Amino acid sequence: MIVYLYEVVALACIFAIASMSLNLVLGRAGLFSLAHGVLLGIGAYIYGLLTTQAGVSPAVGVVAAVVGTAVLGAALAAVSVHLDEEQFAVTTLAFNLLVVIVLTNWASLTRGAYGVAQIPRLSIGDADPQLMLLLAALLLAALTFVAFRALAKSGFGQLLVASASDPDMVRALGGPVWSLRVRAFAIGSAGAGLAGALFAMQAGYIAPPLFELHLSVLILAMVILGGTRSVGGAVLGAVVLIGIPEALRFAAFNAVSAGPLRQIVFGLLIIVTIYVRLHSKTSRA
């Protein structure tokens, strides 16, 4: 039971730092982005494939997952921030889609659909792994929330706001809305590299099938629960979105209908959460 939680309480821990990095790109620069779920696999395969094939350090795994995907986010942007609202979101979702086949097609490199196994966690001593993961979890967890609570609250963050609001006005007025929009994109797809190697630590064992649009839609859903402009409200997101259906497993009356329960109350949770959140912003408007 107690190795439970800690699998569980890391698990939140790891999808708070996909949220609260994709609540800067959406809620701060403005960004509808579909693409998080895929730059957190790429932390994933980045350090499961350094980890179990080049044989570097699980620490240097986690610095290269979080720069690597920092550069392709960057790159990303680079072509596409400067699209509409809805081009913006298209563009994700193709690079995302692009990613899962290309996972799934190099076979040479990522192992294709038999996906990357023996993934290790970090270790230091005897030290229980599972704890050592639950500790890592939380302290990056929370030096993320401190960093884009600072962020959010910077010179860079208030311009990054008004150039999402007022594109043109910041513009007219000197402001670099491209590089603000680029520099956002490539800081949030570090949080999620940051995130995937925590996720490839503690599940052990990635495939492309994990990094599909799904997990975008569930990061997506854990922001707008929390509210978009809410760093701290990110993280409740993650917490409510991975407790819940952990919770359900013990409401399930047998472990035949614990999965297909958790996943019914799951997806109706995704979809109120929207809903609800999209219904309030245009009552607002």
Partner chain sequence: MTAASGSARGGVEIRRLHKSFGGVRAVWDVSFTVPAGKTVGLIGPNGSGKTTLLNLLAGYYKPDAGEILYGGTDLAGLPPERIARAGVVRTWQDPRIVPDLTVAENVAIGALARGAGMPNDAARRALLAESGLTAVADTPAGSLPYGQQKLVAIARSLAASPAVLLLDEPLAGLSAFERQHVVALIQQFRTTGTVLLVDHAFGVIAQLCDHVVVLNTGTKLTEGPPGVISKDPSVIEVYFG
Contents of the next structure:
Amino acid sequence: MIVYLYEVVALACIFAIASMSLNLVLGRAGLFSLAHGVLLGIGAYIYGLLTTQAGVSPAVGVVAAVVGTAVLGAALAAVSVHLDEEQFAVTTLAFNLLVVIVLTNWASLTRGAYGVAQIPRLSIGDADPQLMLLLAALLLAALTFVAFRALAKSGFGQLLVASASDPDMVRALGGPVWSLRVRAFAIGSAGAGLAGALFAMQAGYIAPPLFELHLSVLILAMVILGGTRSVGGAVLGAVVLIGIPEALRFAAFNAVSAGPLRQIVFGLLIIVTIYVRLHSKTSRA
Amino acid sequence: MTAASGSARGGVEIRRLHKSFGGVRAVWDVSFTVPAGKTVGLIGPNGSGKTTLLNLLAGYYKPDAGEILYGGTDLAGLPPERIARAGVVRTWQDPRIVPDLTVAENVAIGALARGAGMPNDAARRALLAESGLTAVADTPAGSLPYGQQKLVAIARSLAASPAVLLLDEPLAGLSAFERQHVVALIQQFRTTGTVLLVDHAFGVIAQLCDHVVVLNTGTKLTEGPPGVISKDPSVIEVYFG
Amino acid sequence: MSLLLYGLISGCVYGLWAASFSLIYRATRIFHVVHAAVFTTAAYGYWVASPLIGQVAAAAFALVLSVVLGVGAELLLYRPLARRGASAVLLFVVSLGAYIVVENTIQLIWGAAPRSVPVPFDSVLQTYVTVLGAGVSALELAEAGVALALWGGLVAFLRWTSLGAAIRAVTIAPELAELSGIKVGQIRVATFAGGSLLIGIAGLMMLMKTGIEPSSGLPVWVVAIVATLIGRASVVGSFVASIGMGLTESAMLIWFPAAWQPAMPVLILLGFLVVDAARARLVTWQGRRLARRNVAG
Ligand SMILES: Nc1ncnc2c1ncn2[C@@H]1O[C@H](COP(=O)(O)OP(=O)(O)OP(=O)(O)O)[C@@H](O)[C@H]1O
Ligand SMILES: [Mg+2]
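Can you return the structure of this protein in the form predicted in complex with the partner chain rather than the form predicted on its own?
First the chain shown before, then all remaining chains and molecules of the complex.
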């Protein structure tokens, strides 16, 4: 029971890291990304493959996952941040689908549909590995919170908000909107990569279906639920959306129906949250 | 950049500028100079091409033909951020503030955007005070009345510490009290900088400008000192005729 | 040669998907993901109903269901949210949420396993014929023919009926259309009804040819949206783009295993956007180079 609690808390921390990083991309930079789940997946694969296939140590694996995901994210952003909002969303959605296809089919690199198993965790001496992971996740989530809070309040964060609201105005004042956005997306991707590495440790086994579109939608739901403007809200969104399905699991839903049912809950939550937010906005005005 | 841009506080020379939209000749063969350190007024009836000219100067549009010489560089066709970083900064007829950011944050955008970093506290407070915005510094800019939003926008462009300021109807829609602040801001800026001021309020143009250029249907009708322009029958004709 | 034929056949089917989507997209500018759910819903509706009420009634039922779902999305989601000032991208996300709800409801009730139905008129449609030296099933040919005919019908409808003219007016200039007395809201509903009907038929076609599962809709939507974006959202342009995609996909089969096939539309989309982005940046670079030369000269 206590181990199970450890797992749930660690998972909530991992997704809090993911949603805080998407919060920068969406809430500050205004970039509606539907690739965040698959960026997390890329981080998980980099960590999983390096530690199991290339004999890299877990610590180095985490760093590689962060850096590698940031680089791939920057590449995606470089060709897409100039698009209008919806086109950007579709492009990131397409990227999500493409990466899953590659993970499934490029078996010589990714082990294909078999997935990557026996992924090692960070360990120090002979401490309980699940407890270690919990502590690492808590610590990293706290650090991420501090970092992203500082970033949101910084001049960079203000410029991102301004370029999301009126890019032409920012350019006319000398702001390099394209590079601001690419940087924001790369930083957000680094967060996703970190969450991915931790996710791979927690799960111990990863396979392509884990990172299909629904994961991006789940992280998006966390950010929207928490309110796109607040980093703390992103944490709250992650805690609620990890917590609800875990509670549902206790309410005796069998394993088969828990999957779709969970998705239905997320889908409805997205619709209702947007509806309620718009409603309160219009009734205030 | 080149050695020539060393004369950063330079004037702007517009040579034979052209811009059409489909069949509409919005700016047609316009030439004039905004000398360094001077304030030039740009007037003309609605639709005469004033905003289009500013859009060309600021790099929002690429001219069909013509040159915009500034410190020895041709600005024509450069991207807006390059032009702004070279010291030519504009405002719009609309305030275009960021509604969710506070007034102080909005003003800071001017300095941040050109890569100057967060302005220091003293400079920030001085600018807010001069603009009469101290009391609302921490209010979300979107909740201010229109006139104050425009003041925010002008303060923001000043925070970018421009050499040349392009102002598109800064006084339109303002109360008499707000106008005083804007006029004071412009007056203070022109002691060190160059201004191109578009407005319909000829009284203020006459008060602030060393020189006035009149546009009509995209072409330059005439130019001269304010005292001469105000008595020019052809100008009176296009405005009231 | 046979690859060319297969490419053309799947291109026609893609064309139907794209035409149905772009009909709605042109008039509303909504990235209507529920369209993917309409596709699967029609197929499941037919699959559930046909043993109970027979093939013809089941097909009618499935298509009514399609129209209800598509129009419902407009009336219950998009319209109220747009009235509250939802941006296009918010509508997109809401649509994605609704799609997820429908897909998983289907999976919750009937499971994830693929479903198929017996081919109607099997004595004719299950025979093989030789065209251009390649063997194809009559069913595939018939589906391509139906897709082509429906698309042709749609083009003719848009061009020569008054409702079609109104749809075109709303597409080009919604405000002007409103002023000239066209009921824009009703026209939008009409495009949702028409587009949903067409994608419903496409859903039945896939059910009969290869079978369907709850997640079949999204790849269809991706093909439709890619063709629509590349075809500049025109009903004709997106059809041409679809044929091109069908042929590209066939050509890809020469070099890649069939498992990579779903990557095709995505790769085309990303390639298209990258080229677009490169062009945009190239223009800027040229501008800078020119400017630098001017400075030097
Ligand atoms: N983007 C555009 N596309 C098409 N036509 C345009 C565009 N921008 C300006 N025009 C046209 O160019 C002409 C000049 O417009 P402009 O906005 O420069 O006038 P203005 O002098 O600023 O007028 P006002 O005093 O009303 O602000 C007008 O006929 C206008 O309709
Ligand atoms: Mg104007």
